[in-house]
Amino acid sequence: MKLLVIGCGQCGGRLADEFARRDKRARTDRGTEIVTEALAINTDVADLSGLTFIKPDHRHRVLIGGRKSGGHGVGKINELGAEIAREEGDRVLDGVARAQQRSDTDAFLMIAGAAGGTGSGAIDEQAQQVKERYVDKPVYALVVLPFRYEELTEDRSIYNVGTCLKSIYLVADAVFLVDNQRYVTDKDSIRNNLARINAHVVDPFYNLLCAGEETDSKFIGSKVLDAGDIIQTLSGWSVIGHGRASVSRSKLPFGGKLDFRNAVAETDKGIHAMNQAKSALSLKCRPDDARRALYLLTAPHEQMSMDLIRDLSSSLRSIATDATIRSGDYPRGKDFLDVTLVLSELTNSTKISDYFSRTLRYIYLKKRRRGEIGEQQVGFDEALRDIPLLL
């Protein structure tokens, strides 16, 4: 699957840069292309200057809102970020239109941090503009949720998350949710933490995107998981995870290739990788809330068997009981067995409901301080309408 990636704001730009890095790796190591173009949009010059792999010209690193922000960002005011994106969105669409291989793009991926100003506001407006211009291609979003310290100390961040999530859900065909806090290591520096988090966020997409773009017959799976399968799976709130098991010791010493103990060890490694993928999902959720799911097994061809595929499918079915499941194999690699897992069309998310509730509380307290309302007496569904749209 080939993506055209657009990163909005500081967080989105850095993740788009990481996707560009993975595309360079795919071209070098596998002779495949997974990103037709990567663009970064920002109101801050310094953030755009800090990118590495996105081309440095003005069509790929797009500075917007120069007159309103002076090139120094919007100070977490996501309404302003949305307004600027609305007014200057044509500049981004021009960069998309000029992409030499746009016709090869299978889908658009918009990326932003939900708690910021530029990204939180611009992703919703920009996604809508792209969707209106390119009606034949799905538009997906990857939205990064804030760190715990941001939630505890910055009330405005919670408001930004609530308004961003409500707006992007109404526009995008699917929204990947990423919880930053799941990847934090306390002993690492800020720079190392952020670089490692970005790598963790993008890593699960690598094999998933490469599998359907292979041209070498040695690496084409018996059951290819390509763009069509991914598009049919992705809908609404979605999460992605990746698990790995070592297969460097290909056979146990006490039997031949067909020894039943080798078959058991092979299956155990696959289930271990699947369990890791479940544990490493980008947002903690209940798998049985998913209505669609897929997994991709990536391993040396001699490590993959029908028994392994059957057991992986059964393992996923046992937790995603109501989901339509798609699967595929990708005979790549030497020393590892990898499982990529996607759960989509999640019907319930405690984390999302909590953000909406806290956003409503923020709005309520703000209005009450201004003397606009008395005691809150409306239900949740009715109150949810009070969360503003950024579109």
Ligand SMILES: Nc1nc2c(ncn2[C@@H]2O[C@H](COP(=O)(O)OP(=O)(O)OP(=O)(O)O)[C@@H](O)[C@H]2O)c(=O)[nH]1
Given for the second form:
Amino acid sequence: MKLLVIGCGQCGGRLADEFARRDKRARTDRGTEIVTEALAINTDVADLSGLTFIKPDHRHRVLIGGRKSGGHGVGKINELGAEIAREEGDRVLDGVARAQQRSDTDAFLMIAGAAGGTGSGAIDEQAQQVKERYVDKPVYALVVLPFRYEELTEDRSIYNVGTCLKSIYLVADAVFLVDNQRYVTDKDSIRNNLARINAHVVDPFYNLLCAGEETDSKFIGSKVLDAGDIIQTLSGWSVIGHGRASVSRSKLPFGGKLDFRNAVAETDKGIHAMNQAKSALSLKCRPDDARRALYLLTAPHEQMSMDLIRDLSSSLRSIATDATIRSGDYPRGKDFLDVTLVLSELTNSTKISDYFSRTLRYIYLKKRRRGEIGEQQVGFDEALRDIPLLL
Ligand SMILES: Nc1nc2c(ncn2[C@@H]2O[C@H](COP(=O)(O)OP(=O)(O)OP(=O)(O)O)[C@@H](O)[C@H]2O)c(=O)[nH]1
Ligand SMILES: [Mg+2]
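Having seen the form predicted on its own, can you show the form predicted together with the named molecule?
Then the entire complex follows, led off by the chain already shown.
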């Protein structure tokens, strides 16, 4: 599957840069193209200059809102980010149109951090513009949720997340949720490790996007997972993760394939990788809340067996009880067995509901401080429509 990636704001731009890096790797290592073009838009010159893999010209790194922001960002005011994108989104669409002339994309992927200003506002507006222009192509979003320390210290972050999530959900065909806090390990300092986190966030997409783009029959699975399967799976709130197990080559005749003990070890390793993928999902959620799911098994050709595929399917079926499950195999790699897992059309998420109720509380308290509402109006948590749209 080929994506046209548009990163909005600092977080979005850096993640789009990471997608561009993976595309370079896919082209050199595998001879496949997975990103037709990567663009970054920002109100901050310094952020755009800090990127590495996105081409440096003004059509790929688009500075917007120069007049309103002086080139220094919008300081967390996401309404301003949305307003600027509304006024100057045409420049981004020009870049998209040029890219589309060169190579046709299967879908768009818009990326931003929900808690900031520029990306949080611009992603919604820009996604809407792309959707209106390219009606027959899916527009997906990847939205990054803030670290816990940001939520605790910056009230405005919650409001930005609430308004961004509500708006992007209405516009995009599916929204991948990525919780920054899931990638924090105790010994790491957060700031120094954004690059490591970004690599982890993009990792699971690599095999998923490459699998359907292979042209060499050696690397084409018996059940190819292509853009069509991915598009059929993605809808509404979605999460992604991957897990792996190492497979050492056996010294026995025929690679030990005929030894019954190896058949057991093989499925054990598959289940281990599937469990790891489940626990590494980009946002903690309950798999039985998913209405659609997909997994891809990537492993050396000789490690794939019908038993393994059957066991993986039943393992996923046992937890995603209400989901339509799609799957595929991808004979690639040497020493590892990888499972990529996507859960989509999630009908429930405590994390999302929590953002919405905290956003309503933020709005309520702000109005109270301004004297716009009295003591008696405490019932803020029932009406999602009270959260403003950024569109
Ligand atoms: N995973 C990840 N998160 C990031 C990165 N950079 C920023 N964030 C998160 O994104 C949120 C802030 O959004 P930014 O992208 O910095 O903000 P912006 O869109 O540039 O908006 P302004 O700077 O306010 O104009 C916070 O929750 C950060 O933790 C990054 O490179 N990777
Ligand atoms: Mg910024």
